[in-house]
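One chain comes next, on its own, written as structure tokens: the form predicted alone.
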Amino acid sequence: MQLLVLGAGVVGLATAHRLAAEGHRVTVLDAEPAVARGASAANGAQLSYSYVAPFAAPGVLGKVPGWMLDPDGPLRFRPEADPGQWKWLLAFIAACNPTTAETTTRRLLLLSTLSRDLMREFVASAPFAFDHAPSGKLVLQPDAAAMEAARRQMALQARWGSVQQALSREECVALEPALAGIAPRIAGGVFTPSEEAGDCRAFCEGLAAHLARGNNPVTFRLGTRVRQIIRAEGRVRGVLTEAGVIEAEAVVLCLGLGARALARPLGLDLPIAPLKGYSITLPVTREEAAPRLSVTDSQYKIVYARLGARLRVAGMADLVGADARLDERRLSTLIRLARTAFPAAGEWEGPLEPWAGLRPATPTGLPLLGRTPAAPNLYLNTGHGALGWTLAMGSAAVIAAEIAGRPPPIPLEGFRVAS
């Protein structure tokens, strides 16, 4: 079957990989001149297979005012005249309850476990390196109340197979000695040994090169902007680009935020909003002063991941519209907090490769997967938020099963877009 995959980020490339492996003729289109130039370019680098609790969770709404008033807070909101923003916010608020959060967690764990198994299978024979490290992940908690909430989440996730350990402050520092400097503000933490890290952009570049020269080569048409998905007689026939029409037997929409504009003329109102995040990448000069584990600071919502001789620091969730420009104040906050945590890890005055990107997030945290009501041969694989790197391989397997007419590898209730 001749298939078009729209989007050359990690989700689109994983989809192309899976579809080509099943014998389809695949073309990947993206407006950018190279792969991984959107949210995949410099993300948090964590492959967080077990720690997938949604942002829309009980207790979050009570924290929002404090976060908004704190200049170092992890969340920033800029209201806009866009009705879609307010619709998304209302749906997010509605999802902040125990029942929805528990259901979302269970569904995400099913998808992330599938993704983990497929990723490990791929890594075992991957013909390229991307600083992959199965180091485990330590989530730090600032006080007793936060630690108790983390224990409740652990108990919930244990019901679906997650293996995690609750650690005291002393145990956290013993496991990751680089935390000694901030030990006084750590009440404890949760360690998940199954978690991994890797350079998502390097993975995308390596995978794209691998796909282009495989036994069933994938065609890449980069620097090609898709203007419209063409539908006739109830089926998608291809896409209209700046270079003309490209026909296909099916189309998979993996464009993240760009999916909304292309889907809207087909009657699909995709509940995706841009959550802006930031990152820096620091060359490590003192091994003992930089974390070897993936570390998440739950107080400031900052993640740290080792990428070989570099340390990736990422954080923030700014709902400020489709604005991917670097905000110097937010970057300064990220650098200051990271430098306070690991002051001797590297030269903080040197080049830190600052980056900002827009993560395509749904109100519940569940990505949009599978066949759409707009046409039986139009498929969605978008809206992964901060978990695109984590969920890419599993999401690709879902799409491949849908296209082949096989039962999906996980139940798709909650993942399909509403008609």
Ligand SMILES: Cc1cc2nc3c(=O)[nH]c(=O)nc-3n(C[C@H](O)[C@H](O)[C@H](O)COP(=O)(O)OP(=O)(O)OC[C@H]3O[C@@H](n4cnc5c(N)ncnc54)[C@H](O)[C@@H]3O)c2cc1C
Given for the second form:
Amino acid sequence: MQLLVLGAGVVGLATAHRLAAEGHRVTVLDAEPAVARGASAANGAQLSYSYVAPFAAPGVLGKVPGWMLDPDGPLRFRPEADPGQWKWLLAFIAACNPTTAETTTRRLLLLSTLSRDLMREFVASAPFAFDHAPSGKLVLQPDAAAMEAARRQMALQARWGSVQQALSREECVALEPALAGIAPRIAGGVFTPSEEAGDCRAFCEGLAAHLARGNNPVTFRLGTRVRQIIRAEGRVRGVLTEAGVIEAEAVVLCLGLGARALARPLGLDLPIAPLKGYSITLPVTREEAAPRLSVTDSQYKIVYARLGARLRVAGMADLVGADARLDERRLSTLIRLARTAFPAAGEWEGPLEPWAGLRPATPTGLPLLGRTPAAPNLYLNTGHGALGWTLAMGSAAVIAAEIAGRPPPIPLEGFRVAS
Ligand SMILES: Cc1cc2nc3c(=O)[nH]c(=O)nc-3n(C[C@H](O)[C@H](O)[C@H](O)COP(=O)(O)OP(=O)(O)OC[C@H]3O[C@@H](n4cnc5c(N)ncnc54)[C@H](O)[C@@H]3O)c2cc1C
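Output block for the form predicted together with this ligand, input the form predicted alone:
The next block holds the full complex; its first chain is the one shown before.
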């Protein structure tokens, strides 16, 4: 089939890879002049296959006021005139209950496990490097109550196959000696040996180059903004771009946040909001002072990942509209917290490659996958929120199965958009 994949972030590229491997003729379109210029550019780098529990969890609403008042808090909210933001917030609040959070976690674990298996298969023969490291992940908990909640989540996920260990403060430091500095403010942590990390942008660039010269080469039309999806007689016929019409037998929307605007005229009101986050990346100058494991500081919701000789630090969740500009105050908070945690890891006064990105977040945390009610040949693969890097390979496999008319590799209940 002649297919259009809209979007050259990690989700679009993973989708193009899968579809080309199944023999389709694939063209990837993106408004930007290069791949991975959106949310996939400099994310937290975590391939977080076991940490998929959604942000919309039972305890979250009670914590929000404290986070908002704390200048170092992980969350910011700026009310917008956009009714979509309010609708999203109400749906988010409605999802903050134990039943929904548990169901979402279970569904996401199925998708992340599929992703993990496909990523490992790919890495075994990947023709390019992306600082991929199967380092394991340690999630630090600030106090006994947080540790207890983490144990409960561990017990829940153990039923679904996650292998994790609860560690005391001393055991955390023994496992990751670079934590000595922050040890006094942690009660313990949960270690998941199977978690991985990797540079998402390097992956995207390597994959795009690989796809362009493969046996069944993928065509890239970068710097091409899509203005409209063309539908006639109930089927999608192609897209209208700045460079004219491009026809296709089927279209896959992997536009992250951009999916909302293009889907709306087709009667699809996609529940995706921009959840802004920040990252910095610094060269490691003292090996023993920087973590080798992926580390999550759950008090401040900051993640640390080693990318070869660099340390990536990412965090913050700001619901402040579709504005990807760097907010100097938020950035300096991130830098200060990271520097306090790992003061000797690198040159904190040097270039830190500051970046801000917009997570395409759904209220529940489930991405929107599969065929749409708008047309039988229009597919969604978007709304991956804080987990797009983790879930890209599995989501691509879901779309390939849908297009081929095969049963999906995981149940799609909860992932499909309703009519
Ligand atoms: C601070 C931060 C930390 C994160 N950390 C992690 C992490 O550790 N692990 C993890 O798994 N995930 C993480 N994420 C989430 C992850 O980065 C995203 O979920 C993922 O990048 C989404 O990929 P995507 O391909 O759907 O979207 P994008 O990468 O945003 O790609 C969408 C593409 O669509 C294009 N586009 C949009 N509209 C149009 C149009 N009209 N015409 C043409 N092109 C268009 C854009 O130019 C863009 O290239 C993080 C995100 C942030 C912001």
